[in-house]
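Take a look at this single chain in structure tokens; it is the form predicted alone.
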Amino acid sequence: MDMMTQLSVRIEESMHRLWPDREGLPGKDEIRGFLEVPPNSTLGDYAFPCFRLSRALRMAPPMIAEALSGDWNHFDLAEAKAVSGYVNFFLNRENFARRTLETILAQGEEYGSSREGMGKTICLDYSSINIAKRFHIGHLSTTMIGNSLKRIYSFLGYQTVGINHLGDWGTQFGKMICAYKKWGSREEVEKGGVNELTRLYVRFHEEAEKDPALEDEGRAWFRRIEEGDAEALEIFNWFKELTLRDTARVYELLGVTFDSYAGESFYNDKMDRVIEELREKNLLTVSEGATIVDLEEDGMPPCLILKKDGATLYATRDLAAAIYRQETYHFAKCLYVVAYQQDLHFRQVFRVLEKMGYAWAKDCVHVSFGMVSYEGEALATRKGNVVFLEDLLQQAVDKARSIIEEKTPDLENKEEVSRQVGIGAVIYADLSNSRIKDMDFHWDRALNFDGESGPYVQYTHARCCSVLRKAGDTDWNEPADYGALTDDEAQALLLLLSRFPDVIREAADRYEPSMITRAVTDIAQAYNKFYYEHRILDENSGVTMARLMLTRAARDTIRTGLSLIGVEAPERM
């Protein structure tokens, strides 16, 4: 049981003791959520505000803190002082240590797990790249913040279905077929791959300025992918095949995987159905020639089901999309990682999946996230201003490698070290701040040793590391002097560490993997500090015992932090 729970409980059971007659006082759960940190540890290690409970009691907050903490008599645990109607809980250091690191030390890797999910799935719609385009740092944040909630919710017990929504459907396709007839070859393209298919595209376009007769031959060639034309789907097919192989390579670096590629063409046979219950439940108006369902009412503009042509748009996949997914997942929730430029967007479908009268659809979440620039410079595909990532990645890896040959020449597994270190800096990079921020890349920030990086909290984990291998084999069940544990700065870190449960909670309700990098950057300092002011291997053995208890534990909090936003954890650095 974490110190917030223990907290919870030793409250409820003083508030029954005190008014035991009384309704609409809050249970264990409840009094956990109310518990705050204060902005200042002289104001104590927790503190329960006592407002809440005024209506209940009919009571003044500062005279119920007074009640409290005079019923306090659990001394074991913590202190407790009644100020300005709060009650301010100061831990008591030996036994707060002790408590902490056992539990630490005998869950290990699941420390921070749950079991909350079983029996519940969440589909995650991620990445959701493109065919026949590259990989660009644009589709960054989408993936890693993507596979960082697979990893958070997995870790929570939840079954996770993450879902690359492939852009796989549209007119695109019948002009690269066109393209490829006309100028390319197999060989040149099996060569080329990805880069060849854009080339053609390329060229395409320039010639149908010349020529727009070809626009007209772009669109018959689609017209022949989607009547199920042998010789189109087979080149269209072997496009999207050439793109995965393409951007398999990347995912493979970043460590992303997928349970489904099921993209925009896997619904062609999903839609009919979808429109067809549309009008049966009498959603649908024709406005302008285009068939929409009107969303005045609910302050939105109308959500377009079919162009005048009858062509469907991507609001009718993804109404068709949801659907699938509820009746062949049956999720709690269904996240779509997607940009906040198409947040409208996903406000209508979610609006028209309610007017179906699907209840779950409040079940369906658009995580969104802000934009990508790379050194201070706004990317534009159109321009030619765009940075690919598999290129931005071996970049990554590069410079990790000089710096290791630099600063330690001898290492072993150095390009193991480097691939773990330049890949593990992007990620951290992209997953720094609050998702909905803008995120800029610089190389000097990512790649920063000393600073708040990827690369520092991977030292300090490869740091703990030695110092327990420095100590050679340990009886882990020798006796530890926990007093040896009572100073500020192993304080400080045991308060993170005990306090990271919470915050992958937290991540996970808030969709906010940040918090996680947050979090284990703080344990980082926090170790460091702890590592600078006191000497680990004491000559006094229970000494030497509980700090390195200390270290174990913040090596194995850190590393569980870095494998739940997608980060590896060398050993050695």
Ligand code: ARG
Contents of the next structure:
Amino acid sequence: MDMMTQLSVRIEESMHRLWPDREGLPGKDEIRGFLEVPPNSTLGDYAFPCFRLSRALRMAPPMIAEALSGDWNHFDLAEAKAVSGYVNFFLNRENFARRTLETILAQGEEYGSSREGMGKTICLDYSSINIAKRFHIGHLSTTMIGNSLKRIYSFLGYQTVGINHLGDWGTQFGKMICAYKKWGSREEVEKGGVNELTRLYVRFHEEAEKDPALEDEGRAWFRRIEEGDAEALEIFNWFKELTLRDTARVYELLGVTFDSYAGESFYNDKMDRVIEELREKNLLTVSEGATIVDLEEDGMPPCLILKKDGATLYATRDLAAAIYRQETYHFAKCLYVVAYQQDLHFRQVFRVLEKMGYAWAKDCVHVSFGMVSYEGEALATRKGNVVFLEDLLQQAVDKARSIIEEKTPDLENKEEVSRQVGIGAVIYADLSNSRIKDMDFHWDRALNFDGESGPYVQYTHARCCSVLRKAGDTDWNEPADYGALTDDEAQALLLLLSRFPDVIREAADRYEPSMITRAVTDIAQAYNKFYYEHRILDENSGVTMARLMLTRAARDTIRTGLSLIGVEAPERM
Ligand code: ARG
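Starting from the form predicted alone above, please write out the structure of the form predicted in complex with the ligand.
Now the complete complex, all chains and molecules, led by this one.
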């Protein structure tokens, strides 16, 4: 609990002790909102304005302040003084340092984790790539935000199910098979993978301009897939395998995993009952031949369920998927990490689920995010301005390697560290803005070891490791002099460390990994300030011990924070 929360809890207790039968007194959360940071530190570190209670208590603020401060014992973290209607709190810096470090060091890697999610499951739909398309950087955010949220929720004790809802259904696959049969060969496709499939697909469109009959052939092949024709399915599944093999390399580099690859085609045999159910519940209307759920009263265009020819749609599959996930996993929440362009789609799907009477529809959340551009240029696939993720990651590793060659040529396992730093830089850059903001990727920013970047935070972690190594075999049972941690730099760092568990919870509540990126960056900056101002290995062993403990707490917290955003923390770099 951070200091303001602890104070609020304590103030609430005091109020109930002093005025047990008063009604309308604020609870701890409201009290927390009332707490102020005085403009001038001679007035304390925090202040509680008592006029906030005067109506409920029918008392003048100065009297309330006197009563509250008179009740302020047994709390060794702050002293309370009543000053003209305020209770001013003065932190006991030494006790605060002791309390914070004892907590963090006792919990180690568990610090910030909790059991609040025990027995609850969170489904996360992220990455959700499309078959036979290359992984480009437009898919980075969904992949990394989803991966991070999965880690955050697991850390809070939830069971998590990571789902890659593959885009593996649609007429384009019929066209691709048609193109393959006409102009492709097994060897070429095996060798070229997704690139070769893309080439065939492009060729199909070129040829179809000249010979429109090809479109019919493409459709016929798709129908064969739908009907379960052995040859069509064999080729289609092979295309799927090839794509997954290609993307597996990217996932491996990024350290991203999934529990399920049930994508669009998985729901082929699960839609009939949904359509039947929609019909029974009188939700279907036929409009211009298509079957829809009218959403006019909800201020939305209709949700398309079946096309004129009876084919199902993206939304139909998402309805079936949501129901399947609820029945299979009994999720407490199902998160869809998908770009904001699909906002309407998800509002429609969730609304239809609600109309079907599923109370859990409210537990489906579209976690949307902004666009990615690269060095100031938008990623328009049509213009051919695509940056493939694998190339970007490879470049990142190469660039990190050359920086390491320059800065620390003697480093052991340079290859491993280059990978951790390069990939870390890309992930950090992706998760450093609030997700809904558009993200512009710039190499100089991502790889700047001195600015706010992944490498900067990793470097600080490595610095903590190096300090601890230099200290040699530390006996952590030696007494520490916490009085050595009352300076502003140590206190600023301690404050950030003490807030870390709250940050994790808030990041989970808001589906916002960037809050963790922010927190680890602040901690790294605060540690570096502390490091430059104070000598850690001091003549005095009590002082050394206290500063080493602070270093260890910073190291552990940074490492946990980085791992929650999916970034590795090398010990040397
Ligand atoms: N494959 C889709 C795309 O790339 C994203 C799918 C998102 N998940 C879902 N359940 N609709 O745009």
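The term rigid core refers to the most C-alpha atoms you can superpose between the two forms while keeping them within 1.5 Å. Everything quoted here is computed from the prediction, not taken from an experiment. Residue numbers count along the first chain shown, from 1.
Asker: How about residue 71 - superposed on the rigid core, does its CA move between the two forms by 2 Å or more?
Answerer: Yes, its C-alpha moves 2 Å or more.
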